[in-house]
Every structure is written in structure tokens, then in C-alpha cells.
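Just one chain is shown here, as C-alpha cells, and it is the form predicted on its own.
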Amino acid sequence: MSGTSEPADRELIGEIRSAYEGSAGGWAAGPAGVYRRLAVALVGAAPLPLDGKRVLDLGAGTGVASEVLVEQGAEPVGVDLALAMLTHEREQRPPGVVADAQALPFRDGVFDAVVAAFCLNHVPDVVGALGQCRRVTRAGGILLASTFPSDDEHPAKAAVEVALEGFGYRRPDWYRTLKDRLATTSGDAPALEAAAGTAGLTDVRVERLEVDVGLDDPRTAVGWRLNMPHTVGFVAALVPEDRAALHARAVAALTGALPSSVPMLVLRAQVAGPPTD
């Protein structure tokens, strides 16, 4: 975290870190399957081959984007706020570093590319984080980032939250802040494009993609939402009978036709200058 961060932002980052520290197992059991398909689409949008390239996986989580990068022949290095995320199945993972996206602990120009899969929507200073991505990427290198558009949400999100509220759930403060404040930049294509330009990136493009992630299956959709960092702790604290009843109620609420896909914004940009070796 940079020394210029406001106290409220430092507190928010600490709350996000704590939430993700306690959710690695749940994430791997539920959301990871959805986010892996999204990572495949994001990496597939790279304007240049990543084979043999050193790639920073920013906001690596339990490693789904790193896994896709390895399959493409890249050499990823993971960064995440939460140690528990980086150490999940540690023996099968590329190297990882605990760090804040706003203050990356790497030399200038050390990476060929940065892949930030659903990371920017957790960063108080999006321009600052993108500037850090630019700094650690060599001239001619690329940035790929994904976020959810703020104007479109899968119906499972609202339905499962209603089911949760029936058992006493309320959104944590940090999650409300992410939704109410940060998504205004990360979830808006023109604002995200402008932020990348302000950060000094060039050839900036933001595209909206529809990605099939298999959410037409109610059980998959419920597993996705009940194992998110803002819900998994609440669910785990319920007595087993209530936990089973919550799951059943949420699945029952999704018996109608569900879209299998979700939209995502893909930011592609380049670091100015001719390619360097």
C-alpha cells in the first residue's frame, strides 16, 4: 500500500484482505470454477502471444488465471493481498508475493505483461494501480484486465442475497463500499478507459464480452454466491441445519431459466515504447 493512501482506504484494504484470508477454501470450492472460465476468455483476448513471457498475475487469488497462463506457455508470478489465497495448493502454484496492487514490490520493466483478472474492482485507487502495472511492465509490453460491468448483474446475485437475508445476513461494510464507490470506475467502460489513459498506458481499448460460465445450473450459481468472500464467513457460522436450509432455499429461488453467461469488461493496453528484450 502506498504511503499516500487515505486512512479510510487503508482501512478498506485491510478489511478486504481479512475477508479474502478467510475464504480461500470456499473460493476454490465455488467461485473458482466460474472465474476460471472468465480467465480463459481474458487470456484469450491477449493481442500478443504470451508463450515464454514473464507475466504478473495481479490479484491472483487461488490461481485460476495463473493456471491458464501456464497452459499458454507463460511464466506467471502471482500477487495478492491475502497470503491464504496464494498458499492454497501452494505446491502446484507458480511463485507468489503478498502485496498491494497500488505499491508493487518489483523493479521497473521486469514483466512482459500484466494480467489483472477481477482485481481492479477491489482497488481504491484504480489509476494508481494501473500506473504500477505500467511501471513494472517493459516497453512494448501489455496489460489485460477484466471487471464486471456495473450496469448488468446475473439474476443469481439478487436471488441468493434475498435468501441470505432471510437468515439474518447483511452486506459487510467493505463490500458495500466496493459496490457503491469503486464500481463507478472499474465497472464503467469509458471511465476504465480514461483511467488507463491517465495512468500513462497507450493503445487503450475496453471491450464488453459475454462469457459462458455455466450459471444456468442453479446449484453452480448458488455455490458461486454462497462461497464469495462477503458471504462465506456468514454461511460457515450458521448451524448445519440452517446452512442446509439456506442452500435449499437459494436453489429453489433459481428454478426458472437462468443465463449461462455473464458479461465482463476487458481492458487491453500497451506500455509505450518499442519492445525491449
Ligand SMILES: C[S@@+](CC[C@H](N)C(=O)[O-])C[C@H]1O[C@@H](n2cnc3c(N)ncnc32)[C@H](O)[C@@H]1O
Given for the second form:
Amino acid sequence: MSGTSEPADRELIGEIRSAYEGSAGGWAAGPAGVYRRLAVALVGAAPLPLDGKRVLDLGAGTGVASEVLVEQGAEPVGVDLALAMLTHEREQRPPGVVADAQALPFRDGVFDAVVAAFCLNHVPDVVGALGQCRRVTRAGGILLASTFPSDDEHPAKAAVEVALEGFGYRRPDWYRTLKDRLATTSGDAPALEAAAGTAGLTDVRVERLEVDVGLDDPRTAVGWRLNMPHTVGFVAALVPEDRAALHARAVAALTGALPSSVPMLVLRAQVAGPPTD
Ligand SMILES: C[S@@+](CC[C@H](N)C(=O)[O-])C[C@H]1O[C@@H](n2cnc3c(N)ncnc32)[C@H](O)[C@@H]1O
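Could you switch over to the form predicted in complex with this ligand, since the one displayed so far is the form predicted on its own?
Full complex below, order starting with the chain above.
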């Protein structure tokens, strides 16, 4: 289901869903280590304690933010577009629902908070998704969301992409759209702040944080880039010798000093009204 009316956007969401449906194993093996540290920083930016709170983990993926929330004593419920991401190691996961952020299947005000870790950067209608977050959160509750700023250029990104191109890789169209179109809102602090205001959220603040995610290790950096949903299928389809050669070439390309950290935008906002609990 999707709340987006534009056919091109529905098609985009379908392509994003398919990419993530094929990515759960890769995500858990590579990017999840990086995103776990980002989730710790995001949840740590909450303006109030989340213990005992019912929290929607929007775009839950393989569950790194849910894990951090559980460690803080919160009770998360995951939502994700891709069933495979949501059911990865599902015995150890909190409850989850497959849904689009733009059309959440929950009653008004049922959550105390929404945490959306790197979900909004995939959503064509950011105002619509933020409006849904506001609707399902009780008065006095909070929204916490992270995205990557569009000027984030960790050197591993370009170096690994050049290595991939040497084997015939080309960015999929959906990923180009994320970077070229959707990031003009999700990756721009003033635009993201304005979107949250338009969606009816209050006390909106967007801050840029630098988070140490251990990317100064070339193997970690290559594992991150080669297991992303826009690369993992291409890599898996290579014959084993080429896959090994790609890996070696990508690691060799990262010989200089690599930054250990990446920047992230953190959006904090409130749902207006006195607390209802
Ligand atoms: C970059 S991953 C982040 C996953 C997880 N939050 C983390 O930090 O590791 C983005 C996740 O958002 C999900 N997603 C993308 N578009 C979505 C949408 N419109 N509604 C719900 N989930 C979406 C993807 O399937 C994917 O699991």
C-alpha cells in the first residue's frame, strides 16, 4: 500500500522495496555494523527518556534501532516496506508490520515516539510521511529521524564505486533518484526542517552530527559499500573470481587515511499538545 498518488513515485517505491527485499543478508553482514553506531547516536539524541515508551521504529530494516531502543527499556514496533528486512532474525525482534511510511496502518496517537533511522531519505513525499508520524504519535510525544546530508562524501563511496564500474556496474535508477531528487529535501537541513513544520510538527530542530562508525578500516568500509541494496545484487551476480578481484581492488583503492566518521542530520520534533498519558 502507498499513500503516494504519482505513478512514477509508486514505481520508485516498488523498486526500493525490491532492492531491500534482496538485501537483508547483505545488510546484516556489512552496513548494519555502521548503522548500529548511527542508531546509538540517534536514540541518544532523544530529548526525553524513552524507557517504558511505545516507539515506532520506522524503516526498521534488520532492526539496529529497535535493538538500541530495547536496550534503553523502550517497547519498539518495527515498520518496513520490505518483509525480508523486517523478518531478518525475527525470533529476536520486536513485533513488526510491513507498510509504507506514507500510509501507516495505525490508529491516531498510539505511539509515544517515532524513531526513523535513515528512512525519510527513501520517501518521495517527506511531508506526507512526517504527517503520518505526527498522526500516530500522541500529543506531547516526539519524532527523531536521521538522514545523510547530501554533501556527505566519505572517500570510500567514490573509490568503491570506481572499482565496481571496472566490473560493469552502473547505479540503478532508483538509487540515482534518491541521490539526485529525494536528497534535495531529506539531505538538506533547512528543507527537512521546513518539511517537518509543514507536516504540523512543532519545536522542530535539525542538527548535523559527526558519528564515529569505524570506517577508517578499509575492510569495514568496503564491506559497507559492497553490501548496500544498490550494490549487493550486482556483486552477488559476479563469478567468484571476479567478486574476489573486486573486493581486493576496492580495498587496495583505500590506502590513504580514511575518516572514521560520517555526518548525519538529526531531526527532532514534538507533537503539539499536552501529554495525553
Ligand atoms: C537505509 S535502511 C535503514 C534500516 C535501519 N533503520 C537501519 O538504520 O539500519 C532504510 C530502510 O527503510 C525501508 N524503507 C524504504 N522506504 C520505505 C518506506 N516508504 N516505508 C517504510 N520503509 C521504507 C527500507 O526497506 C530499509 O529497510
